[in-house]
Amino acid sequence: MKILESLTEKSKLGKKSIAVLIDPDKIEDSSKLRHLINLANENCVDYFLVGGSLVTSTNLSEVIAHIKESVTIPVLIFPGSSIQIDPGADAILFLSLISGRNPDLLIGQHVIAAPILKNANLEIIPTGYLLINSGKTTSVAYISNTTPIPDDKYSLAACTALAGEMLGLKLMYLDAGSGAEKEISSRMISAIRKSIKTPLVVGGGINTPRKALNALEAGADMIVIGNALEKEPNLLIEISEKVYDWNQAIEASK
């Protein structure tokens, strides 16, 4: 089953997923990466996302290859630009930054990437990417030269996601950005969840089990943990338990 099909099916059943985001720029040595891969494998992480808003290093391919050699967890590219493509991954989130008005990130980079992706044998997942204000200027907001949606404009965010769905995007990704001061609120997640039928991914600022559970309860189908694991890798154990318990409860209720 393809990744998008799996996410869609799980969403319909009310089941949740967890992904670990790895920014190649922040991998200082292979031992740190190995530890994170092993931790993810031991705690039933569903996906790895690899990429970032900048990626100044040249080890994107190396990171992906290391993961693929070590575990069977699917690897999705989370690209910051058209150069972040590697055929060694399983899929790519073909991100359209629909919360902003930068044409290069709405369609421009995609035109450059399209002929490369056509021959890359990657599952291409058309994804609506929405940046939500998190209290400070994040790397992705600065690099993309866009203004995030204000965190109290719930209807605006919901209509933006709905428009993306109507345009044919198959997945919605809400992001507070790398190093976000605060997570996306439950009210914001809930508003968007009610407006769309596509699977909903939420990332940025999820640095406690409580915040993870809040996102799940509000309607996130998949939560993404990134920066928080750099400081406290074992946080993944606690958060993955929340996801596991949730899915077990769904199974038990059948």
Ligand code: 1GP
Given for the second form:
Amino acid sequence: MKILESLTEKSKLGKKSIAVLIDPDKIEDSSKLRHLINLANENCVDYFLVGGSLVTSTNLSEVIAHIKESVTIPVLIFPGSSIQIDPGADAILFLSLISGRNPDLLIGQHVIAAPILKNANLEIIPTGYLLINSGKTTSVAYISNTTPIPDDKYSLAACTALAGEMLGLKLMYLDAGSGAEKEISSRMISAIRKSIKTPLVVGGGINTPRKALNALEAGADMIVIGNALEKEPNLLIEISEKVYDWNQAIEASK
Ligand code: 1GP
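To complete the pair, please output the form predicted together with SN-glycerol-1-phosphate; the form predicted alone was given just before.
Complete assembly follows, chain above in first position.
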């Protein structure tokens, strides 16, 4: 089953997924990467996201190859720009930054990437990407040259996601930005959840099992954890347990 199809099916059943985000720039040595890959595998992580708003190193392909050699967990590219494409991955989140008004990230980079992607044999997942203000300026807000949606403008965010869905985007990604001081609030997640039917991905600043559970309860179909694992990889054990328990409870209630 394709990745989007699987996420959509799971969303309809109320089941949740967890993804580990790996920023190739932050991989100091391959033993750390190996440890994280093994932990993800042992703890039933659903996906790896690879990419970042500023990938300065050239090891995107190496990181993807390393994951693919080691485990069967699907790898999704989470691109900061059109140069972050690697045919070794399984899919790419074809992100349109719909919370911003930077034409390059709404359609420009996509035009450059389209002919490359046509030959890359990657599953292309049309994704509406919404940045929500999280306190201090994040790398993604700075690099994208866009203003995140204020964190108390619930209906503005909900209408943005709704417009994205009407334009045909198949997945919505609600992001506070990597290492965000404040994760996205339950109220914001739930406002967006109510406005759209597509699967909803939530990330940015999720660094405790409680925050992960809050996002799931508010309506996230998939949570993304990156920064917190760079500091403390074993946190993945407790966070993934929340997702596992949630899905077990759904199975048990059938
Ligand atoms: C960032 O949503 C991702 O774009 C994950 O955020 O690195 O803070 O977990 P963290």
